[in-house]
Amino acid sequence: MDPKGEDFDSELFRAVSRDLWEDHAAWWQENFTDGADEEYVEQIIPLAIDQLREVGATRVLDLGVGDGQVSRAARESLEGDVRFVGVDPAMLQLRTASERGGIDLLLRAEAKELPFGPSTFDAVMACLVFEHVVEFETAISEVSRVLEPGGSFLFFLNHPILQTPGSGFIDDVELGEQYWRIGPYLVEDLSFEEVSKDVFIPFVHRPISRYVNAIAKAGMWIDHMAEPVPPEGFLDKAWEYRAAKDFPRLLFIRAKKVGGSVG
């Protein structure tokens, strides 16, 4: 589905994915969350708690908060009194967040519509959230509007090689290996890809470009990347897994709001 063509209906993408959200936040939570998932327990909870650590995180806003495991264990290894504020589409997550505790407020807004006023916070996390967002540029406005200046955003994406449109492992009989077949990495893509059976999430492809010139027109420049290699307890699972170990699968960007002090 192209998001610039003229058939394409925004509002519909988005009300039925909305609905799907809600409708599978369970399967979500039973298999991403609580320690289900090699790649949050490894490699993206920790990232997280050294960001909001090195830039010294004290009002942070969780951004597609879902059950609130990431800035639940953020809580647990922070020193100093942290604030963590928590926002979500979806109502059975955020009840989940809620009884799972850990979060001092908790609300249901979309990331292209923020509930709060401007430099709210000093750091806005969003972890693997814009790979389901439509309006992207205006939801990274938002973050900016929201972030005071000097403010981070930490950026946590599935790499967009991953999400590029036909990519995905390929058995050549013939040559007899396996290897990762990349897409057309420029073209963006919008789709409900089905995870698990009778599971659909909705996934849009665009290339990393679109996002780094969002955030520099939103005010905000981007003072470190990291593209880091999938974590041991991911790679165990499967042997291509491992074979494949040199391509990433995330995609971690920190950006600071213009304003603030350099260096």
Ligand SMILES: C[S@@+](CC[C@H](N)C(=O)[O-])C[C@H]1O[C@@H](n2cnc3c(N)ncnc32)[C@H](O)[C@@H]1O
Contents of the next structure:
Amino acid sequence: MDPKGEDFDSELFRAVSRDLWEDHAAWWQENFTDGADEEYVEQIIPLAIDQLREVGATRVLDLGVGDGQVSRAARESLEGDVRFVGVDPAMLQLRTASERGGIDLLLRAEAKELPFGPSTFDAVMACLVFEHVVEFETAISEVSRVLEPGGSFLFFLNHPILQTPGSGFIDDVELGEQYWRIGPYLVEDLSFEEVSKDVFIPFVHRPISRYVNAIAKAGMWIDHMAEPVPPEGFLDKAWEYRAAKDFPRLLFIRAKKVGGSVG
Ligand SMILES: C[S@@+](CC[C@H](N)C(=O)[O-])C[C@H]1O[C@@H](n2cnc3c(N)ncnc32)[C@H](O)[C@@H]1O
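What would the structure be for the form predicted together with this ligand, given that what you showed me was the form predicted alone?
In what comes next, the whole complex appears, and the chain from above leads the way.
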């Protein structure tokens, strides 16, 4: 299926995506969880914990929970009685999350239709999930619906400006130039990226404005944003990563559901 071809059908993309996450859950878990990935260990998990602490979360929805690594680490670090609920469409992610423990309730669901009533949570966290979600506007309005007024949406994305499809470090030996190439940013793009041999992962690229506007339309306001320098452990892996250290890989946005006390 060519996601840019005339016969492209986003419903089909969605169905294939669901199968791919099921097929490659083990690949994800082996390479990115349980301490295998420096960006999670050194950056994403600590940032998530800091943010959950700062907003005083007590009822957390981990949307696209995967193996549960972020919530599990947060549970160990946070003081007080904090409850974690995880949802994911992939059974093999949920099964591992259940085996590894630390989450109070795991449910099979997609971001576009969350199986909870209004105002159920005071924090919803989505770590590297929305770049795989086709119906992102519906999903963001679902996040807002299940948040109580004043509740926080903690939104982590692969940086959409600097990590667009086709972006990357270029070492042009002939011209003697090294630079960071940025692929088309304004073009919304659905693709199946071969991230490892025979491992195709569905990606949806969209400009940041689409997320920001969807967040605003859903009745949330952004009160914090971060674009951290890639962590040392990642930069140490290859000279070209260090050479490209000024191009963030991660974008973090925190938004609050309108209606609660500001603070
Ligand atoms: C890159 S993994 C991140 C997992 C976890 N959030 C973490 O940070 O460790 C993306 C996860 O999103 C889930 N996912 C994919 N499409 C989804 C959708 N439409 N709704 C909710 N989760 C989805 C996948 O099954 C996968 O577990």
